[in-house]
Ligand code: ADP
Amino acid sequence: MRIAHIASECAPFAKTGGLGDVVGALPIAQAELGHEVSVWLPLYRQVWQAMDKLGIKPEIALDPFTIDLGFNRYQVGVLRVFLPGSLVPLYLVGSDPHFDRAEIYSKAKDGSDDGIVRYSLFVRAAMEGMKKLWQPPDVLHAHDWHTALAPMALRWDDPKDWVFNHTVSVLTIHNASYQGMYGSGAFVHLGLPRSAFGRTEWRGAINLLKGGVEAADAITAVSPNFARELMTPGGGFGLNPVFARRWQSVIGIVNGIDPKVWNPKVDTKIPHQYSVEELAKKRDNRRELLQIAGMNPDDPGFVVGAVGRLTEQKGYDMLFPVMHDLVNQGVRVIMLGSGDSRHEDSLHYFSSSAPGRFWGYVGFQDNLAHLIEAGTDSFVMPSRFEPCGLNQLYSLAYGTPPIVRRVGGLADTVTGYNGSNRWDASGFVFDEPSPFALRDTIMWARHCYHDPNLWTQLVRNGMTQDWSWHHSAQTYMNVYERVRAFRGIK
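Would you be able to provide this chain's structure on its own in the form predicted together with adenosine-5'-diphosphate?
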């Protein structure tokens, strides 16, 4: 089967979160199953930087061509590289005025940015590129609102482009809280016929995610629990009636881990590689991390790590009110993240008010993220919502039992220790979104940590689970096949 992924992130070239990890890994897993897979990504400034760092030289895939959209004509170019360690081509759509910027995404959340122009141009140019390369895919797989125009274009373009007659569309929802909402005047940028206006509009605005959900042949959510949550008022972020209307086409598939990148046996971003048989080496990573964090490396006390975007979603505002309480009781905390300035300020504040017990690094630092997974005793994710979550999967693989809230994919992937399930449990789970529930669960984890036999068992349970992409990649293939059969396409 020929599959084209079209997305706004793809690790290691452009990543702000889990979406990048998924788009960097799933296509390779699908190619390993014997399929012809390609990925399309905007040529951001960050992509040039990543190529420089990795020593990758792109080649010209297509001569510059023009795209007419709205009232404008844009010139774009397409370069090609390969996803590292694979033969999966990554096509990079270049338009400097749109993608050569300091940040991948604009910080504006009110629709005042030009995201709809940037990503409409990207989707239209990528689809034109597929045509020019004579590679119409069997499955066009879009991810989140940025590329939701792809299923809309396939379904609603008028006249339809016969080149895509045999193409079905899949839209994966990685995060429903970002929907791509713009004023209704922005509809012209999509290049869709007027008849599609009502399908893209939601509660007075153009809503790209809504349009994609209406148009896609199948919708996948990044965990079964998240798929259910999308249809509830609390989990659908206002789009729950739209998801509920399409409930038969919404399928939850848990993300996997890239075994070449997030695997303590081969991870070159940590100083000491280790496996479940060599847990002493995990302690060597711990020593190095504690030294970097200005903490006593010989202190055997419990060390908790956290890595993530500092946004409302991640629930760190539940951690900060109990931070002094935790560190006063001997828990040490290491955090890495960037995002909302009030959270960044909290990291600075605790670093200066509790040195040696709290260390917060503000920024995006991939190597440090790996070392925190490897070097802490437990990893905390108190998320308010979490479609899938990858960090808890990395924690399981790195022998760092996660402390998570029972939401979304966290509920699907972590089994909490309850005092009597030591052979099955892989971490610690709490329900109530409150600082006290979080604090009590961290203290419960610390209590368990001081029982070495129990702790080693929990570590082993997590490390011996298989979260590789293989299984999920196969499930995606089953979805593609079902959709093609449903549409009567062989």
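The structure above corresponds to the form predicted together with adenosine-5'-diphosphate; please provide the structure of the form predicted alone.
Here we give the lone chain, stripped of any partners or molecules.
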């Protein structure tokens, strides 16, 4: 099957979160299943920087061509590289006025949000590039609102482009809180017929995610529980009636992790590799991490780690109010992240007020992220909402039982220990979005940690689960096949 992924992020070239990780890994896993897969990405300034760092030289895939959109004509170019460690081509759509900016999602020079222009141009150029390369896909797989125009174009363009007569569309929702909303006058930038206006409009504005959900042959969410949450007022972020209308086409598929990158057996970013049969080596990583954090490596007390964006979504506003309680009761905390200034200030504050008990690193350091997963006893993710989450999957793989809130993909992937399910549990789970519920769950995990037999069983339960991309990739293939069969396309 020929599959084309189209997205605004793709690791390691352009990434701000989990979307980039998925688009960098899922296509490779699908190619390993024997399919012809490609990825299309804007040629951001950050992509040039990544290629330079990786020593990758792109080749010209297509001569420059023009795209007419709205009342303007734009010239674009297409370069080609390959996803590292694979033969999956990555096509890079270049237009310097739109993509050569300081940040991936930077606004225009005049300060306006021109995202609808940037990503409409990208989608239209990518689809034209597929035609020029004579590579119309069997499945055009779009990701989030930035590329939701792709299923809209396949469904509503008039006249329809015969090249895509046998192409079905899939739209994956990674984060429903970002929807691509613009004033109604921005509809002209989509290149759609006027008859499609009502299908893209939502509560007085153009809503690109809404249009994509209406148009796609199938909608996937990055976990089954997240798929259910999309139908609710809180989980659908106002679009729940739209998701509910298409409930039969919404499928939840948990993201995977790359076992070549996130696997303690082969991880070169940690000082001591280990497996479920060699858990003593995990303690060696613990010593290394505690020494870096200025903590006593001989202290057997409970150590909790956290890595991620310091935002309200991630629930850190529930963690900091009980930090004094935790460290005063013997819990040590190691955190890595950046984001909201008030949360960064909290990292600095607790690092200075509780040395030896709390250590925070503001920023991101990949090797340190791996060592925190390998060297802490437990990993905390108190998210207010979490479509899938990846760090809890890393934690399970590294024998670091996660402490999570029962939302989204966290509910699908972590089985909380309740005192009687030691043979099935893999972590600790709480429901109420409050600092006290989080504190009590961390203290429950600490209590369990001091039962070595119980803790070893929880560690083993997590490490023996398979959260690699292979299973998820095959599930996506099953969705593609069902959609094509439903459309009567062989």
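In this text, rigid core is short for the largest set of C-alphas that superpose within 1.5 Å between two forms. Residue numbers count along the first chain shown, from 1. Keep in mind it's a predicted model, so treat the numbers as computed, not measured.
With the core held fixed, the Cα of Asn453 is displaced between the two forms by 2 Å or more. If you fit the rigid core between the two forms, you'll see the Cα of Arg80 move by less than 2 angstroms. Superposition on the rigid core between the two forms places the CA atom of Gln329 2 Å or more away from its counterpart.
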